[in-house]
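Just one chain is shown here, as structure tokens, and it is the form predicted alone.
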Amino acid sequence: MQYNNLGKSGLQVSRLSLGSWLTFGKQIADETAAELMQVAYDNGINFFDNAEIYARGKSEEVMGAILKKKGWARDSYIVSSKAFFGIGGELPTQKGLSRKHLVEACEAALKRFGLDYLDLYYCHRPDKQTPIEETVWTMHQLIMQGKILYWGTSEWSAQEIMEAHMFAKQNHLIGPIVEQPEYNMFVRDKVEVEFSQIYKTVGLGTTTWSPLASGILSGKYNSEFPDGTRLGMEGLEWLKERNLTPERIKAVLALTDLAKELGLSLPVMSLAWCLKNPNVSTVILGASKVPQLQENLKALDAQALLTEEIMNRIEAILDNKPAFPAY
């Protein structure tokens, strides 16, 4: 395994990460979510990924059962929680980022986790209906009571991220150190462009999420639509129509292609290329099955195959490389 700081801290976090999303308490039965996890643990992935909101909260419960049974040392790993969306409740003290629901959605993540401090706590969204300083204010409040270790953001723009710092700056606090936006071929703007200045400047660390497209970029869809997908669950048809067109496939079946000239599977590939990004600080992986996860490892080694010459020979297949804006 390879490791990173994330952003300019000294937290060093494998290269690959487990998420949970759509998959621990919903659509895995948690014994294969264990083994899983084993599996991550032993090829040296010391990040698992969660948030308040997968499974409504279900999905915590099941990893903090895990690593309770499992009884790996409390140093050895980074666990992270997300608040926002909160765990389906619908008044507006439920949700959201005011101090009220991160204090009460970090108590309530430590105890579906069984843990004593969150190692990763992220603010899920940006709210518009809550002051910036309230959210980092509240934040640091958090770390000084020893509840989180480091906070970040998720899809927030680099204008929030920015404006989250400049507070932090101005009143001594501690300010995000990391960022979790969705990444893959088919998703680069905000990775490759919109943050390309904030990498230099705050040292933006970065937890990206969907390598594969929601599973587009493994090469499942090329044909017919397999049953027991993500892009086939109730509630996830917005995913599938995002995620699912013509223009895409076609891309696919053309990668797929390059992929068997080096004698790599696709998603190895996908993965592959992500890493390659050096601002990329960790891939998170999803996985269903064992086998998948494994396969899914060899990204790591793969990344010297993707030379010069393959990754423009992606970026022709692609055609969807981002542009600076022009100062």
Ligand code: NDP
Contents of the next structure:
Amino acid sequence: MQYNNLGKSGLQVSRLSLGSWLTFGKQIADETAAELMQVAYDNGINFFDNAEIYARGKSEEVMGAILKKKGWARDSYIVSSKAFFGIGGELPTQKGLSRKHLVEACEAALKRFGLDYLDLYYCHRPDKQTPIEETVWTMHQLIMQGKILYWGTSEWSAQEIMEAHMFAKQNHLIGPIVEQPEYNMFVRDKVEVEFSQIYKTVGLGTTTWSPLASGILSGKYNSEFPDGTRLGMEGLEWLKERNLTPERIKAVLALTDLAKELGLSLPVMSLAWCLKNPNVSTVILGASKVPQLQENLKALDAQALLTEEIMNRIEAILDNKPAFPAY
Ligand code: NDP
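What would the structure be for the form predicted together with the ligand, rather than the form predicted alone?
Full assembly next; the chain just shown is listed first.
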């Protein structure tokens, strides 16, 4: 495993990590979740990603129970949660980034996990109805109280991240160290262009999500629709519609050929492509089966095969390189 600092913080995170969205407490049995965490941990993965909304709190319960059973040293792993969406309550105080929700959500997450503190706590989306000052103060206070160690954002704009940093700096508070954006061969703008300055200025780290675009970049949707996969799950029609487009499948078919030429599976090549970006601190993997995770772990070694020439060929297939604004 390779490790690097999460942004300019001192937190050393494994370049591959494991997330629980749609799988833990939902799609997969708890035994499978436990096996996935064991394989991840045995291979040096030290970061497990979670959120209050995942399976409406159940994902945190399942992960917490596994951590307890495994008995791994608390200083050997990083565990996260995120607040914003709540766990399903529709009342205005049950979601968002107000002090009230963040404090209550953090307390509830700790209880569900059965942990004394979270290593990383994310603001899962920007909250247009709460002043950023209130959110920054609250995250700082949660750190001071020892309930969280670091905090970050997810799907915030560069402007919102900078606002948080400016306020934190002016008031000697601890600002966010990390952003969690979507990043894969089809979704590139934020990571490759929008954040390009703030990697340098504030030392932003990134924990990127959906590296396989929910499985499209495994190649399994290339012909017939496979049974028992995420995009066939009830209630996820929106995700299927968003991800499974004819343009994407056309690109995936060409990428599949290229991966074959390199002697790699498509998911491994797609993950290695994400890892090649030095501004990606860790690629958060998702897996519904243990062999998927075992395969995906090969992405670390596969980076060496993605030479400049191969990266250019991938670029030509994708034909979606985000442009910097022209002046
Ligand atoms: P991916 O895009 O990699 O999708 C993972 C899914 O793809 C798996 O569950 C599996 O689904 C399929 N898959 C994975 N590997 C293989 C393989 N080798 N062969 C075939 N199929 C494979 O990542 P996720 O969308 O799961 O995102 C990863 C993590 O990122 C999440 O768990 C979560 O922690 C985080 N995240 C954060 C978000 C945010 O807003 N901050 C939003 C979304 C995710 P199946 O077998 O069912 O087809």
